[in-house]
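As structure tokens, one chain now follows by itself in the form predicted on its own.
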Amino acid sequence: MRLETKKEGGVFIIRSLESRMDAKVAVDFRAEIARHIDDGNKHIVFNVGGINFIDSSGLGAIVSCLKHVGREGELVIAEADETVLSMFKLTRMDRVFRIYETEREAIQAMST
């Protein structure tokens, strides 16, 4: 999975350069994010703005990353479109993840 990453203060931002998050990319995504977490990035904003399709494998990979972050960090979602947001709501993952309209809002919330 092609990802763009950057760090702003103590917040690590990940943006997908893929339009789909499905079984084809889920394993690579999980491994890549686990590597970043192991490198000490515990406060993560996952900007899903470029994703217009997510299936259960993709959602499972995001949940796996959340578990990998553990209690000492957090992973939040930003810029989900209606399709992706509906998947989070349908699976009730909107109760597990904090979801922000913009990346800026997510960064500010994590910085306070």
Given for the second form:
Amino acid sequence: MRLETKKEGGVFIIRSLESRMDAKVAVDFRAEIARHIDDGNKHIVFNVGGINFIDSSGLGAIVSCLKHVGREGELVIAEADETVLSMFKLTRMDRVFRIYETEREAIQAMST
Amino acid sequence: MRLETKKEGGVFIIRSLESRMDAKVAVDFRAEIARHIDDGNKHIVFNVGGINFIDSSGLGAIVSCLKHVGREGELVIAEADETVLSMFKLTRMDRVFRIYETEREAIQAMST
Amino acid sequence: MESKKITFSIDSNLRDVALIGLSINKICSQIPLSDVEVYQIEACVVEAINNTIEHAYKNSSGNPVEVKLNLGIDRITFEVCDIGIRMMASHTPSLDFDPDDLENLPEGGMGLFIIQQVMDQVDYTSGNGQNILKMTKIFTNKP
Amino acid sequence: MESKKITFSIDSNLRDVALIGLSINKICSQIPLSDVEVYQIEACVVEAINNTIEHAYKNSSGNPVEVKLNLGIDRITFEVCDIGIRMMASHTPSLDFDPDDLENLPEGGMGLFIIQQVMDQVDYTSGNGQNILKMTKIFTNKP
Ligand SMILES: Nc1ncnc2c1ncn2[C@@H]1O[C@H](COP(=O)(O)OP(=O)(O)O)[C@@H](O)[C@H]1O
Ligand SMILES: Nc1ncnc2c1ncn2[C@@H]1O[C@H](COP(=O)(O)OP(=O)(O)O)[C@@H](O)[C@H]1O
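Having seen the form predicted on its own, the form predicted in complex with the partner chain:
Let's see the whole complex now, leading with the same chain.
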């Protein structure tokens, strides 16, 4: 899964360059983010703005990353469109993740 | 094929309520328009604004109507989007039909 | 009016699942359903196909996966068919978890739950070596 | 990367042709092609399927029509397959007419011409009772 990553202050920002986050790419995603977390990036904004399809494997991979950052870290979601958001709601993952409308808001909330 | 028709002065305006004008509906279209022509409507604007797919059967049906109105009548096209227009160009039917950007322009050109 | 029918066939390979998903998305976007509903229907079919590949075929490629779509006047049905290992006696899929219990959040087991939530009817049948998950979504047709 | 593959199957019925057209439209809209190119590719496949139904099966329903899509790194191919009457030795489709000669404007015979114009390669083969029209469109992949 092609990802774009950057760092702003202590916040690590991930953005997907692929529009589908499905079973085909979920395993790779999980492995790649795990590497970034092991490198010490434990305050993560996942900007899902470019994603227009996510299935339960994709959600599962994000949950796995959340567990991996652990209680000292954070992983929040930004820029989910209506359809992707509906998948978080359907699986009640909207009660697990903090979800921000914009990447900016997410970064600000984390920095404070 | 569900069509909407109206009359403005001597001009008969047809608009498709279906988005696809393909082999499935072409025969019906031809028959229905033939009836309107036989009723004396020989100055026709076909507003294709609602159509987003046309195949060669659809084009053939329009050509058939053009022949039916004959040399004393007219049949012009209005509001073809870029994709539908490309089909007229591909089959060189853009040299057969007068094609107007808007229904209004088409009506005006016919009334003068 | 008789219903419209099409069958999609792919090999049991996660690579090709999106091709069915995209096709179904476009077909569903022609019927009176909201964007979110269209998306969720696509998701259900993708979940069902993923299950077929991952569970019925244990992730081995080279096996047939078929989705039969039937679009009627007020409902759309999908039959996801495989000739692999059949699903154990269907339990009601549930998704119960404490959102604050980080360690125990589910990373899987959400597929059938999503399907149950979105679809109006779900049936699973096995026979003659074939397994079929049939899903029906009803919509209101305003002509 | 291996190419992506899907097969669409319908009955030889004009009613169901649009389901394949819509599917192909959505899949092609994911690859680097303009809206007009996507539309024209959809039109070619629809023309080929219509021909199959109208000519190979003489408008009788109940016969199989299959479209095999293969999406590679720089090309997409479609094989439109039937088991009906095969096409006569292929003449080069032409569309010559005088736009001012109203009476003699063509009302048909445009399908194969459209296919020839849009596609980069077109082959027709018959064998073992099956006829296959294979169409290839090449695109430039800018990753
Ligand atoms: N098509 C299938 N064939 C065989 N077993 C299946 C199938 N679909 C689901 N299952 C079984 O049901 C369980 C729950 O499926 P699901 O809710 O989709 O979650 P997941 O696939 O993530 O485990 C699977 O783990 C599997 O044991
Ligand atoms: N799949 C096919 N099987 C048999 N004959 C075909 C097939 N496709 C085309 N043909 C023949 O070629 C002719 C030209 O086809 P085409 O250019 O699509 O125009 P049209 O279908 O409008 O006649 C047809 O009239 C038919 O005789």
